[in-house]
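As a starting point, one isolated chain is supplied in structure tokens, in the form predicted on its own.
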Amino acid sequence: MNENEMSRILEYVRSLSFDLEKLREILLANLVLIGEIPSPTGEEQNRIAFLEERWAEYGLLDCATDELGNGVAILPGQKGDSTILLVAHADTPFALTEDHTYSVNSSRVFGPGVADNSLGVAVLSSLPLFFEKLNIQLQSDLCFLVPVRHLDQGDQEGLKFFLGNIKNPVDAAIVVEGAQLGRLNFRSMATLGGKITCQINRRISQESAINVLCHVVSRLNKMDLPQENHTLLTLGAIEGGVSYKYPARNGELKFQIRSNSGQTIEKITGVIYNILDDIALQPGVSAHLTPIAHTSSGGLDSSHPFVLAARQIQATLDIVPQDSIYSPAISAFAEYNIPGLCIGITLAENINYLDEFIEIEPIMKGVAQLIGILMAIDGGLRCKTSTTG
């Protein structure tokens, strides 16, 4: 695409967002019945079935779920010839007996998974509807994929199955999440995301779970974690226990490592065997690791075509830009070579806590972000009412 094309869809875009204000209430409508129906890892079935019948409803092609229970639909494009996937994870991580009763004011939306991720959903279920409103026809295909058993345990499962199954290939994809406003990643650090469960036969031994836990948390803080590869340690949960009268038979430690060094998560990871194995020497206790999610690093450079687009639309919408490049979302398109961003709609605070919320004012914004995006990626402004062909 050449500069006056782009320049074209910064113009455009420019004043997008508030072309858009009249479709708000038509978002927050979809935002809050996705909400409400709750989605928990591995029980997203009745916000795919929602998804499929407003997607019907506004006329996408071949709605339906695959062999995961991903929900999928087509926006043709007027020559078909390439396909851009646009892709909003369907699970929240709160559990069906949470209160999933949404509340809305003038300028925020409340409810669990509001912004994780029930509004980047919602922008997949309005997005038709808005390319309807706006005149925007695309020349690319635009396959819609809201994937299933994504987050933590679930390990993009849903995300991989549809890659590794699709028949026709995908061009480009974009990841769109609730929040923040202004992320761009384009780049995937590898990651191991595990569990480090401690049980104690009190038979044998009297020692605590959680003392065996302690013990692993400071030898893994005093490993040596290689800063050159940005080699960073989380621990992230600990539990165990009934009483504070009783030895903790049981215990349970939740961590990630990440590096752009995926021979770095495996060497950690081999250091952390050791050290169970050291624990198994303790007559009566027993420690086990087991992973919760991995990613892969890659992704595009910082001079890829569509990165320098997208900063150049967030610029252009005064979108103040986040710090990190990086995101797992990434990682399952770096495996199969897919050129993907993940972009974020709205700023939210408390995520992935009940008191969870996202700002109203700025979502437009983040959705006109989004069409400048697909726009650009698709090579140019092609609207009904425009000259271009």
Contents of the next structure:
Amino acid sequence: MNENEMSRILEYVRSLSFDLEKLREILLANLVLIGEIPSPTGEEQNRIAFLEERWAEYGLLDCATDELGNGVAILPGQKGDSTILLVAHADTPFALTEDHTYSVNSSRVFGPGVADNSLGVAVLSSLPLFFEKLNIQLQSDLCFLVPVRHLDQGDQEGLKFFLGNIKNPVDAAIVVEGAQLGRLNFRSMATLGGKITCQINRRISQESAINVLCHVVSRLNKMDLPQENHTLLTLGAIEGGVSYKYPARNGELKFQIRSNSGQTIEKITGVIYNILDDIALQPGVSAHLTPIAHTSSGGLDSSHPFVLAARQIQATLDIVPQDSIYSPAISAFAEYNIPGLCIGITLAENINYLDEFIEIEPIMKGVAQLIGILMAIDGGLRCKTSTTG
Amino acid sequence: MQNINNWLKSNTFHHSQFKDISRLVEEKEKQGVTISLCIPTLNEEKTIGKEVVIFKSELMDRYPLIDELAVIDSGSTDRTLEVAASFGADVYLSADILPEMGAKRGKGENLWKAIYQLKGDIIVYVDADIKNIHPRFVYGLVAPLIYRREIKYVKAFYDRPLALSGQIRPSGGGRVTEILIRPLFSLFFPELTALVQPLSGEYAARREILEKIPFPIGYGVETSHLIDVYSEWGLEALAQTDLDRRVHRHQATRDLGKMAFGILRVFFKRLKQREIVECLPELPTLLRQFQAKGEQYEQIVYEIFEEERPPMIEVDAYCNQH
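Given the form predicted on its own above, produce the structure of the same protein in the form predicted in complex with the partner chain.
Every chain and every other molecule in the complex is listed next, the one we just looked at coming first.
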């Protein structure tokens, strides 16, 4: 794509968020209707069914669920000689039994999963109508994918299944997350998400599983994490025991290690197994590591045309860029050598808690950003580039 | 009883029968009727935003089923009107409508003033405190009026259990319905017992009906409507639609006592008007409830007038406007 074309896109994007404001209620209504359909990992079928109904109504082609339950539809482009994949995962980390009622005031929408990722899904459900109302037609086919079994133990299963089985090649991919506006992820780190479970045999030991997990935490924190490849340990969740008056019989710790280097992850995993072996030397105490999710490192370089175009579009819309270029969302695309970006639509807080909320005001700027990037990629596809692993 | 059974078969619907909204819009446009949605409010800032967003987007922008979406407010002290207006609803203070008629406080007052203020041939009323709001709350009530011209007033009920075993299950309304309204209807208007939830706050009606019936301004408005429409146009003019499930605030028993008192005043007034009961004394307006404080019991007295607004057709300003 030449500079003139990019200037034209930037000029268009500047006025786009104003035009999109008139369509704001369509997106908010879809957000509430989608968000109030519970969609825990592995039970996303009702949310997918709603989407398919919407897409079919907007005249999208091949609206279907694949064997795994992913929702897929195609908006044909004028030429259709290339395909851009738009992805927003269907699942949320909230059980069917939680209260999924959303509420809306003049500046915010509240509800479990509203940012992660009901808003992303709502954008995918509304975009075909926005294109129609704004008379936008891409040259490339736009493939909408709402994958299932994405989060935590789902380990992006739906997305990996789709990429592993799709017949037509995908030329570029954009992952749409509800938050945060300003993110632009184009590389993935190697990660290991894991669960350490500890069990005490009461016939042999009166030890508390909580003490054991504390010991594990202490050893994990003392590990030497190589800084040169940005290795990080996150202790995400811990639970154990049933009562205040008895030593806990079992406990569970969930964590993630991230690094630029897959070898570092392998090495640290070995260290964790050694720690657990040491602990298991105590009579009646056992501790196990169960891997939850893996990703491998890879993605685009900072100088990739898609990245540069996305940065220009964000700057044009006065979107404040966020620091990290890494997201596990990119991992599957890196594995299949598909250039991929991950962006956010608005600002949010308390993500993955029941009091999660999003800000309404920036939403249409986030959507304008998405449309701008799509247009830039659509033009840019004429000079194809590849990813680095 | 035969009439009730026939009516239950022919005039009881489920919202899923009407989910083809584009067909409904087509039929509405063919008939040339207009539809206004009225949401009466009093301090509903937590739920009003979602209702307006869903109805405006789904039933005005996506499908042009409703022509007007209005919030009529009794004087909220929270941000109800600001939130509703920010999502595109027309907002009105009840006191500003027909100011020469004065301002009275009560949901029925807002519903009555909506007949003057709104333009639709059909008016659909939906309460603002529904947590699980969905377009079915409107299209499920409007559709019987569009598809069946002889139906004039459609009432919502909520009855879909999570699993249907095929066995008999109790089907009914809330506490006031089951221990007050249904016994009263059984005694005096047996055919009206066929309405599963006579007190539900969601209903749609033709203007030609609404303008001809009086409106109690408080708790008795739903009961009075059913008696008045039934008495004038018969059971065939009524219909009911199952809207599945409604999640809303639970009311304290003491508040239900006030509701029951208001309903009884409206009910007895109609018995007297129709000479069903003779020698009814002048009914007091005071409801007495009790509360314990230590070992002392004390009386709490509420004054509940249950005033009524006249049929709108009798108001000069309305007749001049129409």
